[in-house]
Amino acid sequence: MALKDVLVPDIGNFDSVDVIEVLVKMGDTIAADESLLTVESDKASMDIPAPFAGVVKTVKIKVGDKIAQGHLILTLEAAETASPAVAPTLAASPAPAKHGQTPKAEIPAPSRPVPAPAQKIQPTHQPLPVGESAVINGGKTSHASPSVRKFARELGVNLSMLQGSAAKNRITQADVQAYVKNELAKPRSENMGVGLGSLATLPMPVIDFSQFGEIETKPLSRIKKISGANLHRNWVTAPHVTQFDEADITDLEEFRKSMSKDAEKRGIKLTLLAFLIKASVNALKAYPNFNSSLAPDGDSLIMKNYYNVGFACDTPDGLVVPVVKDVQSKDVLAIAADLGELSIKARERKLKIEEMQGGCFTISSLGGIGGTMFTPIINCPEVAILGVSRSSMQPVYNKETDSFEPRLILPLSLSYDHRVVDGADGARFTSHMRMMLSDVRRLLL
């Protein structure tokens, strides 16, 4: 027997990882590839297994910590004939390895952290000082004096922003001076001359909620509070504009439906989605400013002679975006196949990284849940999103035998970037969209 080191391998392109849970303790006996602990990067969860078996005798890390490649886990009281596991990989795809190295392979299946439990808040009140004001500040009371409070709102600085450096949190005048400065001393965006800081809205007040009744605190996912940040950058950089159309897709659900059997056959579920996804490129084609992105300095765009399509995917931990890649060279029956993989990968948390990159045009399904139309929201740099809500019979008048006629109507919803697309190229996209939809043997060409 041996003590060994067990360190972090490879993670990535990231700098950092979380440790969201600590799965063995001193005094265990674990196999090889038995899961140590579970990490998190920016969009995805994931375990890191023991190299070689044996019985822990220390472990460095804990929950909470960031570790990066080469940290110290865990030391292990391990056999000298102990044939070393294969370290996994976080993101992207592994480097050929080095002669007299152990080649990487992909992360196993994580175990999903327990989440915190909620917790119980009662209302508390605390006595003031006389001649100041409150400020409920992450539920802790701060004060401020008349005086300080003028000072404050001369300077147009949101008391409920600060955190009181005087007995009792209590604020003072150099703690909003030292605000202010720290404020002005922030970098601001000057990416088209309007920067996120420009943009920045007036503060959402803070409200003690406890003295209405009892509450209860729930943490949002880390994929929750990613995906919220990104998706507010995205709203307030680029101008959305939602065009808005419908699609007769009767005859396609028809040959969907003929061709199911045939697909499952091949161990595949054929859904409206791939469909979208083959019309989606055919379109992109058409009208290559949707298939761009506008560059950093805002005076020119990038065009992409490359087609691959995202499509959200809601999971337990929130909204994660798998993209399919290569469209443009797969048939409807392949697209169908990768969308089965990534959204069992999704749901299971074993996307990779490099599985959520490189999009050109994303595709957000609700026609499962049901609406009737919405507006996505760009996932930028791309320039554009299709929404797709329930299809439902309606009647249609059919001039050739001055008629109405049942037929199956999808609504599509398309959000664009204005600073690139145009009014009435938004138009022609959806109008494409719907011919190719309504006519299915286009698809096939």
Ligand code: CAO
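Positions refer to the first chain, counted from 1. For clarity, a rigid core is taken as the largest C-alpha set superposing within 1.5 Å between two forms. Bear in mind the structure is a predicted one, so any value in this text is a computation, not a measurement. What changes on going to the form predicted together with the named molecule:
- Comparing the forms between these two forms, the C-alpha position of residue 71 differs by 2 angstroms or more, with the core used for superposition.
- The Cα shift for residue 366 between these two forms, taken after rigid core superposition, is smaller than 2 angstroms.
- Remark: with the core as the superposition reference, the CA shift of residue 406 between these two forms stays below 2 Å.
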Contents of the next structure:
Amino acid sequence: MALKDVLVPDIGNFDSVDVIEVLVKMGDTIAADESLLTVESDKASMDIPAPFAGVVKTVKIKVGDKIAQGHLILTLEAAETASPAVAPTLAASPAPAKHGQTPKAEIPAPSRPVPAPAQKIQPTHQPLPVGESAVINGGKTSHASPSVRKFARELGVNLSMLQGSAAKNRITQADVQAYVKNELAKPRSENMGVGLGSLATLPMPVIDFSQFGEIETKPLSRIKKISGANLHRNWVTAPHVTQFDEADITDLEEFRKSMSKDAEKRGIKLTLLAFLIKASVNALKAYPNFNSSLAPDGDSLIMKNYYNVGFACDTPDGLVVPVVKDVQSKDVLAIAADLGELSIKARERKLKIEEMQGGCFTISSLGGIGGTMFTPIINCPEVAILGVSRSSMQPVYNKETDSFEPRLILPLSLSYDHRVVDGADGARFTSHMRMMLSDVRRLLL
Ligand code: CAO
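Since the structure above is the form predicted alone, I would like to see how the form predicted together with the named molecule looks, so please show that one next.
Now the complete complex, all chains and molecules, led by this one.
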């Protein structure tokens, strides 16, 4: 049995945060990853988990304290067999912590996806951090501690339906209880969301599947949990429209293949995705609304004069979204080099948090896998995402020769937030992409 200090991990760009809830006390036996306390900045609240299992010997903080990275939270008598599974970090870490080592905060971008989610305390117009409980309610942001969220989840309450009564609109357990009481008191038809415009969803039925056959319960990976929550939020909050289009990439592919050997000599895999990223930045410049985010109050658009493009990357643990930065100042080869490097890091769980932040637009390419079309979910607070499916040879009519020619056609699926982008601009954006991709010279300008 060893007595170990548990310190406040990296909490991002904040000098200090307030302790709003202490979830353990002296003598408690806690598991690795169990929440120890909830902290809150003026933007968000979140949990700090236990880095390993053990018995709480002393608690060194109390509600109301201001704490910063390195601050002593408590001492734990660690069980010898205790697993150090999760680092004491505010961020989700796709990589399991190695023994005695504090991993760097890492997180899939929202997705995102996933919630891709940046994972430090940050302004509410950025993706929400892991464990953060900020919910948008009528344009205002409310917060709830993890224990209140857990309580709400157990009762099937959607926190976005509540107005918090505590300071800074924080939702308390009493708020949740009052809400449930109020909902139960409503006439049944109203409660069921019939006729009154209620967006409340029915709780998922709890079914014992083992009654139908053999089952096995597999825990979701940390990335899956985080990206799932982000995807769900993005799906229900942003009104999605998906615009489909097709680009003729016959010449582009010919060019790419002709350049591949040269690129390889420089240690770069010149992929189609690099060209797509380059083309998308050109389209973002032509249609700047796509390079924006809705302000948290919903009254204005925050226009971005930088061009960072995220790409969905499939890893054994789930989806992450690394971001290629400053695409406007890079040529296709430099983008391809970044892509290669970021993809390797993603799969080796070595992405740094800043490598998944700052995205303006996301591309999700399933072309290497298959499928004809799909409807990607916007990586909010970005306002659009481009889905790319598998290219195929198709007969295309050539007016000049009055004949059909075999052309390589790439399916594009652009999902956009209809609060920000009009349907006409959605179609203009994909037409622009089509134009850029069908004439590779334009990409090189
Ligand atoms: N049509 C046909 N073939 C394609 C293609 C397309 N649109 N895109 C790529 N390919 C081919 C490539 O040419 C390559 O073939 P070769 O090995 O013969 O050259 C092969 O597919 C594999 O490509 P790649 O994986 O090396 O490169 P990529 O740029 O296509 O993909 C990455 C990189 C990171 C996007 C990909 O590995 C990945 O993770 N994709 C999944 C993304 C995802 O999960 N999206 C869903 C998000 S929503 O849940």
